[in-house]
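Let's start with one chain on its own, the form predicted alone, as structure tokens.
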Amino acid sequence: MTAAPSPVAAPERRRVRTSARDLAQIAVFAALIAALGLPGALYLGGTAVPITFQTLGVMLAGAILGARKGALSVLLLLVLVAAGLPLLSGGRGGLGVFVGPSVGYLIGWIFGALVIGWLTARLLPRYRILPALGATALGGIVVIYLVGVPVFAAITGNPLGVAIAGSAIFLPGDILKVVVTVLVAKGVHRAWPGLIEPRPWPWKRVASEAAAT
């Protein structure tokens, strides 16, 4: 007779469910990102990628909704844009946007929100300012640039070094967006705790599982 497997040996996996509340939050933040495009786009230095407020909405989505819902809100916006709705800054929309020089940045938005949300879940419930600034800058600047700049260089035919140097024009505004995001998110998480479920860092989880065995 074989012994029944220990419940500790096979950790229970949590099922991820999307409730009506989750769908509403995703829709609201997709609308917020779209609304931040209403002031229009600013082209500086002859760059083909505009400066917009919409990156702020992407950062807020990740920092307030978390990785999954934040990324889904960005994905919903991009699906609507692909369907032809003029939801990007300057009234841009349609499939043509996704073959232009800025497509890498749009794709980077998804990964940026994902990284910000993943890191934010590990900073909660305390959500200290300095670590939050680092987490938001990593997702909202570094990750987006890592996708956007090489794609921009490939589409425009510019050397990668030139594309990297040209992206520096976005940094001051993006740093300001990081600061605004963290200040807003800190207030939101203090007023409405539980929007993002706090998660342990992977090494802490491994250590706790090793101690339990």
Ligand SMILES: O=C(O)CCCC[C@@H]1SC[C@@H]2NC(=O)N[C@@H]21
Second form
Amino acid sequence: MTAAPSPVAAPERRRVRTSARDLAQIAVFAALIAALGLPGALYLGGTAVPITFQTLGVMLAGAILGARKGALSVLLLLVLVAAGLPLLSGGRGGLGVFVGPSVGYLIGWIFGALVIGWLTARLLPRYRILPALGATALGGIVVIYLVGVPVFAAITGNPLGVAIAGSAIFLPGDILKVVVTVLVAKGVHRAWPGLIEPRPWPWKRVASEAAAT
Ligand SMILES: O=C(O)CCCC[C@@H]1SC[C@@H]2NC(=O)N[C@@H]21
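Let me have the form predicted in complex with the ligand next, following on from the form predicted alone.
After this comes the whole thing, all chains and molecules, with the earlier chain placed first.
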């Protein structure tokens, strides 16, 4: 006996397929983040966490590839680092990095790319500069620090306040990276409009669904 079809339509499920093209883009951005480690690591103010251009690569990954592919490119880089490849700034790699004082920031990179990508999809197709700067700063600074600073404090035994104050040393460089990311991403999205599928803000989707019923 076959079950009678349900009178209630099942909610539409979006199937996410990772194509060969997606994989290539993910690999290219993992390589870009690795390449941005080549200029080296700068340790300022006695902190054990370096100033690095690699955060620029993380922000670019989210802003150019979107949430899923951007986060996957960061994840791919971290998997390669865990496997022992010296892909972090200063030629560091191996499992030791993941018990060191910067591990929170490394985990934060994944969430940072996710948040930037999610917000960027909502800002496209227009991608106006000011909202894009806000979105990129939220993911590329606030989210990364939100994970990185408390983990740094816990691992080094520093009081949270000291860790927060110490993270201020990264701010000027990270703000510059946000600006560069938005300018580059704006040009890229103008030249290749299909890289991230524009999406509605959740409250607009709810409103349009309510209007349709
Ligand atoms: O290489 C590592 O071990 C991780 C580096 C984490 C660096 C953090 S990310 C946010 C902030 N901006 C920087 O340039 N450095 C720190």
